[in-house]
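Let's start with one chain on its own, the form predicted on its own, as structure tokens.
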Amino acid sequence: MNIPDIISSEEQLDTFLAEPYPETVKMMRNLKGDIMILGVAGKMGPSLARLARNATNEAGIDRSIFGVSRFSNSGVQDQLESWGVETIQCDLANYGELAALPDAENVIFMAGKKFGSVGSEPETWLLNTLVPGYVAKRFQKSRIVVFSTGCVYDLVSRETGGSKESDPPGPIGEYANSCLGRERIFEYLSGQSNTPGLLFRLNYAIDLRYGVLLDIAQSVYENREIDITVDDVNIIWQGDANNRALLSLAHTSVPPAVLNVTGPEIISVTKVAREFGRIFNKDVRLSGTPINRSYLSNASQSIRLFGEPRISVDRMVHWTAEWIRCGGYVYGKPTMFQITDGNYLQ
């Protein structure tokens, strides 16, 4: 993997996010069947679909990569098609449309609702529990990697080292409870149909256009206060998370395996903010008192399976600072990593 010193354009960023690990290419040579990504049009889906296409091409395998979404933004669909991903418009909440999808031996389920869950709780539960049930029934003969979240755990302190896969869930609020509901639905139907699965508990993926580091860096750069009530977080480069998602197809099981996916370290919001202050030559304005409890995951199991992430926190900080300095495009969607009561408003 050729790691750049800086990333200065969206084209360069999208290309790098979709660069496969050598072991991902090797896995693709041994994997049987097509790959279907459900909910592909979100922030992470396009780069994951492109990565699957690239890794398959490098493996020299004839395989279809299907990207499925409602595609409210036609630009995303056109971009995926240009990368060699076969796109299909489908409302996953409509079982008739879901049933009409082609078969695929490998399914990655990414659909769901988080932001804006407050005020639209019924829709949140529909998308996070009923739709997974539809998908599990439709693709009961497939292996399924299910995107989930570290929010299904309770808040823990830095001293714990983060929640482990063996820890009991402790979801807070309707969003987190609905995410646990998604997992339980897949677990139940996996047992009913002998469908191998893996629950991919991710937090938090970093893309220069969004993410925890961008939230902190923008606040420093724009001289805004940073609330450090939640001062400890996990992060992982999105390209690393993408490769891990594909590699997880080789680790599905009945009942579904559970895997925490994030970086190996717990990072301090205060320390990262001060580093951005040094880089930008800006004063750092902090507010709040750390509560020493946040969503933290212990990723040692996924690191044993897949190795250390390729991209370090220091490099992500450097890239993020340069991205802001050069006026790089951002999505304008804060991660809300400071939320501890489960109420995601936007």
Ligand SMILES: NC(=O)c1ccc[n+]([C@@H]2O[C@H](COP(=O)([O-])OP(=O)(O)OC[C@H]3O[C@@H](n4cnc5c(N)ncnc54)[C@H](OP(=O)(O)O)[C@@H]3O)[C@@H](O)[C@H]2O)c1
Given for the second form:
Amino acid sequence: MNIPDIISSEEQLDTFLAEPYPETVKMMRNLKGDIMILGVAGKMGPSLARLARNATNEAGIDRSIFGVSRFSNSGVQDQLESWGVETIQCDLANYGELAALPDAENVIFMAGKKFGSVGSEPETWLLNTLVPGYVAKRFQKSRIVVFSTGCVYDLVSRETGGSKESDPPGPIGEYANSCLGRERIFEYLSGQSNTPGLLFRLNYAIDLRYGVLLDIAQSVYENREIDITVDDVNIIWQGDANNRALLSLAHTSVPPAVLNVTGPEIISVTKVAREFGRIFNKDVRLSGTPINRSYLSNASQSIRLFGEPRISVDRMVHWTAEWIRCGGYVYGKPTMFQITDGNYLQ
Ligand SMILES: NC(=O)c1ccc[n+]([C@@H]2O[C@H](COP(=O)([O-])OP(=O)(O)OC[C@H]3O[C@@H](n4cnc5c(N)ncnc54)[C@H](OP(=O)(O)O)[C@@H]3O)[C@@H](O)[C@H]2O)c1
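The form predicted in complex with the named molecule, contrasted with the form predicted on its own above:
Everything in the complex follows now, all chains and molecules, and the chain you saw is the first one.
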């Protein structure tokens, strides 16, 4: 893997995000069957699907990579097809459409609803619990990696080192509760049908077009105040997260395995903001008092399985700063990492 000094275009970013680890290529050589990514059209899915395609090609294996979504945003479907991903338009909430999907031995489930869950609670529960139930039933003969979130835990202090997989869940608010619901439904149906699964509890992926670092950097660059009530976060480069998602296909079990996926260190928002201030030569305006309670996950188990993430925090900070300086494209989707009451309004 050639790690670039800077990333200056979306094309370069997309190409780099889709570079497989050597061990991902090796795993793809041993994995049997096609891969289907459900909910592929979001922030992570396209790069995951392309990574799966590239890793399979490098492994010299003949396999289909299916990308399934409603494709609400135009352009994503064509882009995926151009990368060799076979796209299928499907609303997973419609069991008839789901039932008509082709079989696949390997499924990665990424669909869900977080932003705007306040005000559309019934839809949030539909997407985060009923749809997972449909998927677990439809693909009961597959192995399934289920994207979940560190929000299923309670908030913890920095001194704990982050929640471990063995800690009891303590979800706050409807979104987090519905995510625990997603896990429980998969767990139950995995036991009923002997379907191997893995619950992939992710904390904050970093792409340059969205993510916690972009949120902080943009505030510094635009002289906006940064609320440091939540001063501690975990992050991981999206390419590292996606390689880990594919590698997780080899670690599914009955009952489903649980895995925290994030970087090894706890990042201070204050320190990162000051670093962006230094790079941009800007004053940093902070507000609020840290409460020393936030969503932090202990990633030791995934690091034991897959090694340290390849991309360091320093490098992500540097790339993000350069991305902003050269006017790189951003999605305009803030992570809202400061939310502690579980109310994701937008
Ligand atoms: N990104 C992160 O840092 C992060 C952190 C923690 C957890 N996660 C979880 O990881 C998963 C993937 O992350 P993400 O950031 O890529 O999420 P995302 O941007 O919300 O993407 C999920 C995609 O699923 C599709 N989808 C939703 N409902 C669907 C339905 N009924 N039928 C078919 N497709 C549907 C949507 O595309 P269409 O509208 O085109 O169907 C949506 O873009 C999510 O479950 C997320 O909550 C992500």
